[in-house]
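Below sits a lone chain in structure tokens, taken as the form predicted alone.
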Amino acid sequence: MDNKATIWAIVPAAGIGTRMQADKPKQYLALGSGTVLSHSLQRLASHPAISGIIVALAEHDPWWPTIEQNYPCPIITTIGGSTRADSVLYGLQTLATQTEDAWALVHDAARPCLRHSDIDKMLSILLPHPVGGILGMPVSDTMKRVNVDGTIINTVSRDGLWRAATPQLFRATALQQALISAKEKGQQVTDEASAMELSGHQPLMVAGHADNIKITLPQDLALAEHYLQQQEKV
């Protein structure tokens, strides 16, 4: 691992999470003794390699002031955008005012169960790499392609298929350039790796734990709380 590397986390948290059917964005829903977002931030802030965190918030976000602010590293907020890519881009622009030559560790606000061991693994593998990469899990289910009415068209081979997760770790300058390029060309990117791929880079995939779930549906909250409790016992 490059012990001299400067690593900042960027957390896009401007989304509203409509599938949760809740009265507030999913990142602010109660989870155990805190909220989804506070758990995610604590997992990042308590890792010794992370120098600071930039959180991209919706404009006039009324819930952020209710989040616990006592974290082991600096947390800076910025206004996010209408898409994840825009929020990450604004976060990177804010990061550029804080430090140069940093690595950006982008993590979903709604992934509160991230393990420090997975961050350690990413850093050891990716910091020496010329591009960077992402955390993910190999697909184990049988994959089907269907048409608009739900009819199965065919079975898709799962060989080489992985589920992309976060964190995603790239040099901040290169990622910023990739996101700007995709935006200018009208290319839709759903994660940071896809922006890097569109710019001709080949990121690495790093295997992570399956309990690093993204809270999307109401039942995910109970599962996340179960995982957090189990991790405390390890």
Second form
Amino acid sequence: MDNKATIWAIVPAAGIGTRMQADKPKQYLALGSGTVLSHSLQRLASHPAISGIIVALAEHDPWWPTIEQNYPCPIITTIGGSTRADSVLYGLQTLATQTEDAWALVHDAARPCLRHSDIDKMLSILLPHPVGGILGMPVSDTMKRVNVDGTIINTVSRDGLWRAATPQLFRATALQQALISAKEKGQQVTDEASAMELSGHQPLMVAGHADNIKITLPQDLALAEHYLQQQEKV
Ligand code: C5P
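Now that the form predicted alone has been shown, please provide the structure of the form predicted in complex with cytidine-5'-monophosphate.
After this comes the whole thing, all chains and molecules, with the earlier chain placed first.
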């Protein structure tokens, strides 16, 4: 393992999260003793391998100053973009002003239940890997392709199908190049791995815990709170 690796987290937190139907973006909704975002940041900041965190925020974000600001590692904010990929790209550009040759651990602001053991597992598997990779879970449901009126077209084999989650861990410069290349070619990417794939790399999938949920719908908050309480008991 590359024991001397410098690892910074990049947290895209510039989204609006319209599916929550809330008066503020989902990362600022209350969760336990804090907010979704403060839990996500705390999980990253308290991991000993993480040197610092870059958080990409929406321009004129009025909520950021209202949440917890004390974390056990440096936190640097930057302005995000109109897509998640742009927010990550601007985060990487900010990271380049801080350190050279770092690994970027990109993690959604909306995934507050990330376990340290999953970060440990990623680091031990991916730091020796030539490309890097992502945390995910194998698909367990039967998968259907459905048309716009809800009619089932067919059943899709779930063999080899995984759900992509975050963190996603890549060398910062390679990821920055891949995101720039995708942007220049007009290719839409919804995660970092897809940008790397489009640049010809072959990232690795690492099996993570299913409780690393992304807050998307209102009912996800109660589930996240339950998972956080369960994790405290372990
Ligand atoms: O909307 P979705 O759940 O896919 O967003 C995933 C993450 O990307 C969230 O943490 C969100 O705040 C972030 N995001 C961003 N900039 C955007 C859109 C989403 O940082 N323009």
